[in-house]
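In the block that follows, a single chain appears as structure tokens, in the form predicted alone.
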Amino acid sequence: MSGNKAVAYKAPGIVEIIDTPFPTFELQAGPGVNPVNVGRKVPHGVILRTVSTNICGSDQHMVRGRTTAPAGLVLGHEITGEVIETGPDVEFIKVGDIVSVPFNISCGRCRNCKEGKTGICLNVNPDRPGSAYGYVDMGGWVGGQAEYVLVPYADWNLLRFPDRDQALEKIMDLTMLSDILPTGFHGAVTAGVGVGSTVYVAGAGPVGLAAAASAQLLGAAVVIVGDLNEDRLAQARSFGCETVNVTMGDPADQIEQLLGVREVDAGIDAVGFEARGHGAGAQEAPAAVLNSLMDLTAAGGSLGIPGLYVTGDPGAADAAAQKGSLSLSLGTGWAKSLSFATGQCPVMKYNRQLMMAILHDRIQIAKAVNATAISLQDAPRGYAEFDAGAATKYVLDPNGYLSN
């Protein structure tokens, strides 16, 4: 095999699906590759014939030009796939597995995935801890929003899915662990979710609807989602969230209407660095949703944040913005002993409980997050879609697995 088409990145606003190059087990230059990657030899990597892969919200950040993203990056990182080719270093995954690919690349061997803290791989990234497919500063490794893709330390690595048939069946709910639901997931646990919980969710995205059916799960009693985006609110209602729309004002007084009390014991921002304050016409103000869940996090309590947040912003207002410097109310933090937990998630901590969750009907992502299956040529369109607003997730089907 020598083609393979993909989604790349072009300029702010525009993605485009170009040829690129079949994967081969060592790695080649290209846009975002990191020059001491280029000639890596990947003898316990394979090749995937992607089943589906997602437009992700930490995509269209990237896409909107506000990373330092490099014109013909290939995007993505939210990856299912059919094993077509192992190297010879793979011994336990086969050809024809179907795999659901942590968003993270790590070894397995250094300190950091030894502890399980696979975010922050030692080994896959050149520059930093930390990896991922298709994504600016993270090592260069290529996109998975393509026909096939390489993936590295596949023993490691790959989830398998114990049955093919049943796999296939609930694809559009098992797409969603190479990411959003074990981001969400991780965002709940890291706020302390659990049984009686009263929870808030900043953002009605893809992540924040999936931190909302997290903490359901975890057995919260009251999940609230606050947007300013009405039809994202919708869909958080569609499956038994309070909502707040933050247009009309400080997200506490629509609490305090629903609880009776101005405080939950959770927060999980979802909405990270391009986000809004609160009112009519509020502008861009990158600190509004972590000093809002400051206020309203009960003292004592935590708040998880897997809203993404970069080093590099050459959109933002300003130059303190710019490179990642937010003016946090830390007193207030400090003042009510509240715990953050920011970061990518370890998706390996868990992605097979939750894989089991899915296989067993205890949660149903795919319509908690209204996800809808396009064709890869129609990337384009998802990109504009999702950046105006739609409260979708979009599948991308590069081969028809979804169509059959």
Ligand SMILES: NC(=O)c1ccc[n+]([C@@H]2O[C@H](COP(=O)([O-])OP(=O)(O)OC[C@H]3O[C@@H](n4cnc5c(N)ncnc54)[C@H](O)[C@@H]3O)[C@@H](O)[C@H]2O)c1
Contents of the next structure:
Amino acid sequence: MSGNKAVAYKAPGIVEIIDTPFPTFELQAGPGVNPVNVGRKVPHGVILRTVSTNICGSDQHMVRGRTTAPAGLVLGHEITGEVIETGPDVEFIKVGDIVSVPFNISCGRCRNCKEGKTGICLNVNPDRPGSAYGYVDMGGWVGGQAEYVLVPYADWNLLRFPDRDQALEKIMDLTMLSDILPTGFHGAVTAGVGVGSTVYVAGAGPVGLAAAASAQLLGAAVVIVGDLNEDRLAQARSFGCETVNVTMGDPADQIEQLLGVREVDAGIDAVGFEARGHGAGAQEAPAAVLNSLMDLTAAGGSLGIPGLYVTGDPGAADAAAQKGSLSLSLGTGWAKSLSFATGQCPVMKYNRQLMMAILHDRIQIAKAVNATAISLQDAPRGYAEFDAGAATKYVLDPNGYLSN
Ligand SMILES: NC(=O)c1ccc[n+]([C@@H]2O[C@H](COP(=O)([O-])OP(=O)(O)OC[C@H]3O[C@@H](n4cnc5c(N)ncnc54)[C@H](O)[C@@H]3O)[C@@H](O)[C@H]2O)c1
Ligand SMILES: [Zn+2]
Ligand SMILES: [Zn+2]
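Same protein, different state: after the form predicted alone, show the form predicted in complex with the ligand.
Below: every chain and molecule of the assembly, starting with the one above.
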């Protein structure tokens, strides 16, 4: 085998389909590959033929030119695949297995991995703790929006689906296990959602919708989702959420109309640093969601913050935000003894349990996020429509598994 078609970031607003080398069990130099990782041997890895690979809001930060991602970077961290080749050190994963790949790359050997903190593995990214496929500053592991992809530490990283036919039948749900379902669930868990909770989720993109569906699974009494995009709010209402349109002003006012009080038990930020302010015609205001969650979460509560914040944003409106420095009303949070949970979701902590919830019909995540399959060639259209705010989670189908 030689070629490998993949989706690459080209320039702000532009992705294209390129020919890349077929993966080998050694990291090669390429756009975004940390020089320290070049030549790194991966005998513990497997090569997957991609079954499905999703476009994510995290990819959009790069494609919008809001990060330092280099041109040519192969994208894709939400990967489900079929194992076609195993490295010599792989013991348990077998050729033919259908597997979900946690978007965090982790070694299973370091202190953080041993504590289950796989989003901040110390051994896979020379730049900083934490890594992911196809992402800027994440070590240079090649992305999986491609026909084939290499997965290191395969016995540790991969979640094997118990039955091939059942997996392919539920693939549009199971494909969400690589990122957004565990991420939304982690947002809800770390916000303290339980039976009878009232919950506000900022953001009705796929992560916000996954957080809302997760809050329902955890027994929340009321789940309120806020966004400025009416189509996405309609998507949230389609599975039983209440909604607030933040262009109408402070979400706390609308929460009061729904609940009779201005506060909820649990607040979730599924927006991140590209947040808009509240009210008609509001511009970008990167601290808007965090400040409003501190205001509208009851004292003693927790903020689950899967929304991504960066250490550098070339497109930020002011100099402080360009360095990732935001204007937070931390005093409000301090006075209310609020807790904050940030960072990459440690996918492995939840993916097996959520797989069981999918296989036994406890959650309909594909329906909740309006999962839609498109070909790899159609990825540029998927990126453009997702960027324009489509109420759709695009799932790429590089090898025809989804269309058969
Ligand atoms: N922590 C993790 O492990 C992890 C994993 C996946 C994604 N993420 C991050 O989660 C965030 C959401 O991902 P997504 O795929 O749903 O992205 P998305 O861009 O599709 O959704 C974000 C939504 O927020 C809305 N929004 C903007 N300002 C708002 C405001 N003030 N109040 C309410 N809604 C507002 C936007 O209209 C949009 O619909 C992104 O920042 C992404 O990078 C983090
Ligand atoms: Zn993602
Ligand atoms: Zn590790």
